[in-house]
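Heads up, the chain below is alone and in the form predicted on its own; it's given as structure tokens.
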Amino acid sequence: MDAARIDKTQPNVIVPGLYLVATPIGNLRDITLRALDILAGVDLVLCEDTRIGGKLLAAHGLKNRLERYDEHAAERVRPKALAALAAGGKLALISDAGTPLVSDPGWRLVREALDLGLAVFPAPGPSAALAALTVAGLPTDRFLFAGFPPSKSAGRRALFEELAPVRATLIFYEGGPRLRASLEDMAAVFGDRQGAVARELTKLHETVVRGSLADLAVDPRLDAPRGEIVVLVGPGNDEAASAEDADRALMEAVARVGPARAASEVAKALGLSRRDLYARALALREADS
């Protein structure tokens, strides 16, 4: 059902389909009450981990069915839940906190629901994403959400150079016990940006930390934390750099360090790619030859 032929006269009808409902990512007063009215006339709740959902739905005085739908139940679990939107179910999808699919199961049955014709709605509300970009004090025309980073240092590196030319404020989730390292790779890769670390968001130890990223990797404010972290770093120059400008940098660089470290040195000063800028400096070098 297009979700423009809903009744908005009558607001707590819950007709058909998939309903995407985010919900609290700490306080758990943060939920609207149209999610309310969803969670409570659905036939089926689907949820990463049924306690959590049970504790969140009993803090609100509902009941119902709950199903786990998380990375090792998502195969066995997506057919049922089709089938019942099918013959004309309603369910909720939501995951432990925030807005479902966001760096959470579910898209593949959303795209699964749209392929056979099913309605899916969404319910929006939190998004620890959202709300750390909205506090960390950094420039909010343009950003991206990059997720969690890979665990390993090499594969965050890379990642990362991939993403330093990007004009935008670059936000990541992160865990607690990989923060520190994760913050020593983003000030190596991304130079002196701006950065902010958003822990324990709208509960009674909400933390946002400021400052650039190599200060943010030594800070002690930051140790063993627990729990998933939001973690935000700020574009680069306002200024995209011309190739007239890096490649000046570039032949400087060069004559004191070579390509390889050359590359590093102005990708990381001008954001831009460090593989492009290591194929210019060795074409520079060829030609001054």
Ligand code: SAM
Second form
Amino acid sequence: MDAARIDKTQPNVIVPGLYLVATPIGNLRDITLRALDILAGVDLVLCEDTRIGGKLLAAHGLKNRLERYDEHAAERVRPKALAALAAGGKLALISDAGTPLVSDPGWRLVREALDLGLAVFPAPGPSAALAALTVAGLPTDRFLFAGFPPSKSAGRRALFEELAPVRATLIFYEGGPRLRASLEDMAAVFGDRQGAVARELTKLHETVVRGSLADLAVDPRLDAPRGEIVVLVGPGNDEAASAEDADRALMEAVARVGPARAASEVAKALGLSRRDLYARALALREADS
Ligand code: SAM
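Switching conditions: you have the form predicted on its own, so give me the form predicted in complex with S-adenosylmethionine.
Then the entire complex follows, led off by the chain already shown.
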């Protein structure tokens, strides 16, 4: 069954299927009305930790069956969950916080459910990565979520090297004890880029520290901070590279289709001004002749 078969005249009716339900990342009130409908209406709620899941349900006056679905229980619980879904059941998957499957268990369950032709539905809501992106003050047009970096410096640096050419804001999850070392490695590999450290979002001690990676790496406010942390790295100043890329693309296209069409083509591909590109194409052709 797909989303098209949800009864649009009765949006609160919970049809059979697997619901991926986002839950708060701190503030208990950050839960959608639909998430509450689903958590109340399914036969079973799969959750990473039944105590945390139970607290969330209780905080909203809900009672429902909970079953643990974490990395240890997943292999055992998955076949049962799939059988229940195949029999027309309604199941929800939540994680301890935020959106399930985002640095949390669940993707195999979704994959196998899809392979069996079973319905899966998103119930979107909070995720620390997106919450942090919105307040970081960094470009949001392109971003790459990279989860938790490796715990050892060599592994971390290797990952950062791999990500360094990516022209996007990078988003990492990190824990307090490793934050300083991680920021030092980021400053060493990414160089002179802006970044942000977002801690305890939506909670009492919410803080966002913004600045260059070099400054963040020595910022005393970030000395082994407690709590949950997202680190963001801006895309860096790549204007020179963009200009080079644009020139390269233009020259190739001019040779193929002439300056006017080349300017349109490259403008579309790189999101630049067609007029500027046309002028540049003429200049490049002139210089080349
Ligand atoms: N599924 C979750 C989501 O959608 O954000 C993430 C789960 S992951 C196991 C937990 C990590 O998310 C934490 O270690 C931290 O890096 C980040 N995180 C979760 N809640 C946060 C918060 N309130 N503020 C900042 N970071 C948070």
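Predicted model, so just to flag it, every value in this text is computed and none were measured. Numbering follows the first chain given and starts at 1. Think of the rigid core as the biggest set of C-alphas that the two forms share within 1.5 Å after superposition.
> 2 Å or more on the CA of Leu18 between the two forms, with the rigid core superposed, yes or no?
It does not reach a 2 Å shift.
> Return yes or no for Met251: a CA shift of at least 2 Å between the two forms, with the rigid core superposed?
It does shift by 2 Å or more.
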